[in-house]
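The chain that follows stands alone, in the form predicted alone, written as structure tokens.
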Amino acid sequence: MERRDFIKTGLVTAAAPTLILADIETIKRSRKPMAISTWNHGINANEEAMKVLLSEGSALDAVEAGVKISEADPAIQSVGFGGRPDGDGHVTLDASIMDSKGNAGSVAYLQNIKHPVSVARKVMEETDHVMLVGNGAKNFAISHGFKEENLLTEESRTSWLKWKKNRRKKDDFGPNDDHDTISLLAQDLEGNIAGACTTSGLAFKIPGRVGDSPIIGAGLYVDNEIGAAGATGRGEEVIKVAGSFLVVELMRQGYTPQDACKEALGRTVSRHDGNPKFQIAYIALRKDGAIGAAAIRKGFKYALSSDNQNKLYSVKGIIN
């Protein structure tokens, strides 16, 4: 090789890393970080998640930060601090989190810890387990620096006392079977997807009851090659069809996120003669940024943050 050819080749080789880095930055700028979550309080959760995403943070950090907003808000009586208690008057919390590598962590029937989603993340990152429950989950949280605190607000206590006074039957849950779990799915600038799900569960439930939210594949599922899904509503029925896993697998088969959510709901509706007396809703986020949301009945809303907008959308029920 002649000297001038060697120099030219060397210059191209030296420039290659710079060009590659420039291309990566261009790709990042062209990607659109986004967050989708359940219910009205998803708006504030999305806002916090997007702060992380727009600062080039990970989808995992974003979903944790987002749902912690709902967990800390005593006005949201279906999640975290201020959540309606079980039948014995204890606030018990369930949460799960899943990253883009397929790792997962969850806690169930956790008491006196405000942020169960962060405990779930510790389970995922600090142990080789997936789920911890009850006192075991609480002791684990305390050993990792989480503080015990009373999560029962006066408003939720009053609701519980009223329920106890007026209850008429064994399964007289209430009010209106209200358990508006927050599921939040996000995609970051790297294109990676993560999800989190957290709840105080069914109001005035039988002590010891655990719903779908901390169960990987039921309340939450993430497959970074395909997408993610999250659930809200009657947890027992979501568990029976492995709802969030089903939505993601349907997307793998070629269903759009919207049709995947509807098909998963259809499996449950058909089991109840076409007219279930409860609500379930799913949200889905596909790898290419397409989203879907569907509910059995009207009344469900989801929050979507993308393209510098954070808006709430109403969903028509598939049966009314």
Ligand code: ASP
Contents of the next structure:
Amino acid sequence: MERRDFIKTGLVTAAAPTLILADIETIKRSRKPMAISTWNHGINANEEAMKVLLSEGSALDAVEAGVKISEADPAIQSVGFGGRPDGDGHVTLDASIMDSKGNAGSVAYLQNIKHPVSVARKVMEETDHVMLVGNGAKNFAISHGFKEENLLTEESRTSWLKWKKNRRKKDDFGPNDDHDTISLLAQDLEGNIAGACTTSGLAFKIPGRVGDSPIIGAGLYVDNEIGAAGATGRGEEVIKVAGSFLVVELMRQGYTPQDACKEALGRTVSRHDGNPKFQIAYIALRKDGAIGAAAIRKGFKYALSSDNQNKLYSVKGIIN
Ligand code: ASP
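Starting from the form predicted alone above, please write out the structure of the form predicted together with aspartic acid.
Everything in the complex follows now, all chains and molecules, and the chain you saw is the first one.
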């Protein structure tokens, strides 16, 4: 689509929804275990999630187990242990989780705890709150048996030092486009859907910055009647359109998962004169097992695991 078309219509998908709400309600719940997640590291996360699903575990257990693989991997510099730090050299983590009953938990600006997704789950299951941040989140984690540990690896420290050295006076702190958050959506043998999202956020961000990943409705949203969506990319812009909630609501209106992802991206694209300089991508899973994935720019990949296959797919950007 041409840039001028974005400006004119604000929409990416010309097609009207192919289903109406009544049709959505008749879509059969798939009982096929499946997992969809963002970026290359989604492959390993899906594999772990599928082990849980195939042994009749819940979608909730599957998404937590899946993203914990990425959180624990020091080679992934955008999630958990080994994540790139903020501008002061501190690794600060954001994560969220939602179950099939619409319960939600999240943590933001959490330091020195390797598995923020599991802390988010504790918030969901053991408190009547949804979100804990900073020291409060850390103290809560410690009181629930999580260990404090150093999450800054030598590799991430080196890239931070390099960033600091090359930073010109007139440069502000991030954000830059170093992002690879993992969002993982899964459906279990009962047909229930859950989702998780976890990240170290934008590299070298302003200390205190929180992105979309722990914001319910932005980085992640699950509605077991309709489906789920997760985001990656420039969190500020995902927050502004309540991106994942928007994708799910569009599916409720009858958009296919694919068109819902594109339409949600179109809202952001049109806010930036049809040519945003950043990346956002959404993945979506509908309750009948249909999936969608779309990105503003080329380069996004998602991992899909179902029918004994676990494969990575490249996505063309909607503007390039
Ligand atoms: N969405 C994340 C954030 O803004 C970045 C990412 O996708 O890695 O914190």
